[in-house]
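In the form predicted on its own, a lone chain appears below as structure tokens.
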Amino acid sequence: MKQPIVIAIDGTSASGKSTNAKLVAKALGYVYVDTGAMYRTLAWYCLQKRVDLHDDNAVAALCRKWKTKLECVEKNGLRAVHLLVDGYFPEKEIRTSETTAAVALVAQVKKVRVWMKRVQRDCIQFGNLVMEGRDIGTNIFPETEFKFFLDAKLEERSARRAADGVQENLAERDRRDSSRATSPLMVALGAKVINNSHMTSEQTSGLLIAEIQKRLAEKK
């Protein structure tokens, strides 16, 4: 049987991750999966339940006992893996300035990115991916011959988080990221890396779009 080919989506924080790998899927008709909202699930369900965010070993206790389903679904053409929690998918409340906070702590401990790391290449089943997140070419699926990072100027980067309504340091947010011990955010080996400060989502995402499609080309 054919492997599933997973097109993998690396970057800094407001790089255009998620508006780049909707567009890439949807275009392809391969399946989004949003890493970094299982992360913001998992913070939400610590606020939920009250956990120390700074107890590592109270987080992924956590994170051990949590009972999650991935389940894949289509909206506007788009079909999407969400993650959920006791049958519930918390769309709107994990994009709160309090999960936002929160999230950078939960994403650093090394156990939940042992079973974030498993769950995620799970996704598989549900056929060709286009995966974001900031460890995909070089922890969830560093096979892929699919790998590309997006990273834009810093300023351009907060002034986007700004136009969201969100404010978030995200220099702090990059060091973090970067520093971490367990699977910090680097380019992977044989990504292709695209700087869009001066690009818009169509011109980024069609960038991507022609070599994804180049190399369909060549492997066939």
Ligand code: DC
The other form holds:
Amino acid sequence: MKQPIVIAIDGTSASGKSTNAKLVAKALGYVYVDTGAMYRTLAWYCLQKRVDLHDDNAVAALCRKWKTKLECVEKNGLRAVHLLVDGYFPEKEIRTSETTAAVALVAQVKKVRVWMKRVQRDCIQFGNLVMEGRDIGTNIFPETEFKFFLDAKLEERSARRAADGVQENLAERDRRDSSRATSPLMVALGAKVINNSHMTSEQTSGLLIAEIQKRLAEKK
Ligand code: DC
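Would you mind generating the form predicted in complex with the named molecule now that we have the form predicted on its own?
Shown next: the complete complex, the earlier chain at its head.
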């Protein structure tokens, strides 16, 4: 059986991963997976259950026993994977400033990352994927031939977040994401790096789609 194709899109916070990964998934008819949303869901769940986010063992214990399920849903022409917890997808709750402030803490727990790897690899049950995150090309699907790394200048990324109404210390989140011991944010070997500081999302996604189509044609 032919293995599903995985397009890995990693990069810094607010580098346009979500917007572009969705555009690429729509254009190719692939399933979109937001792995950051999965970490956010765990952070939100820890807050709900009043688990001390600085206690790695307590966070890992909750992650071991929470009741989750992967679901593929279609909305506005985009098929996307959701991680449900107790049958619920906390779409709005995972974007609050409280969850955003908590997420880097759960994302640095080794046992959490091992759990996430298993669940994220399971997503290929839904078919070809466009998966965005921080360690997709380095750790989750290192075997994929389709690795991309998005970045933009810090001022540009901060301006994009502010335009979305979110004030966030991106430099601090970059530092935490890049300096954690387990699967830190870094450019995967063979990844195509795209700095989109001066590019629109149409230009960035256009570049990604052209590159993917070229590589797909070479594989035939
Ligand atoms: O992409 P995002 O802002 O929703 O990600 C939320 C946090 O989760 C971010 O601080 C980094 C972390 N993350 C990660 O460590 N690995 C991933 N594959 C995705 C996100």
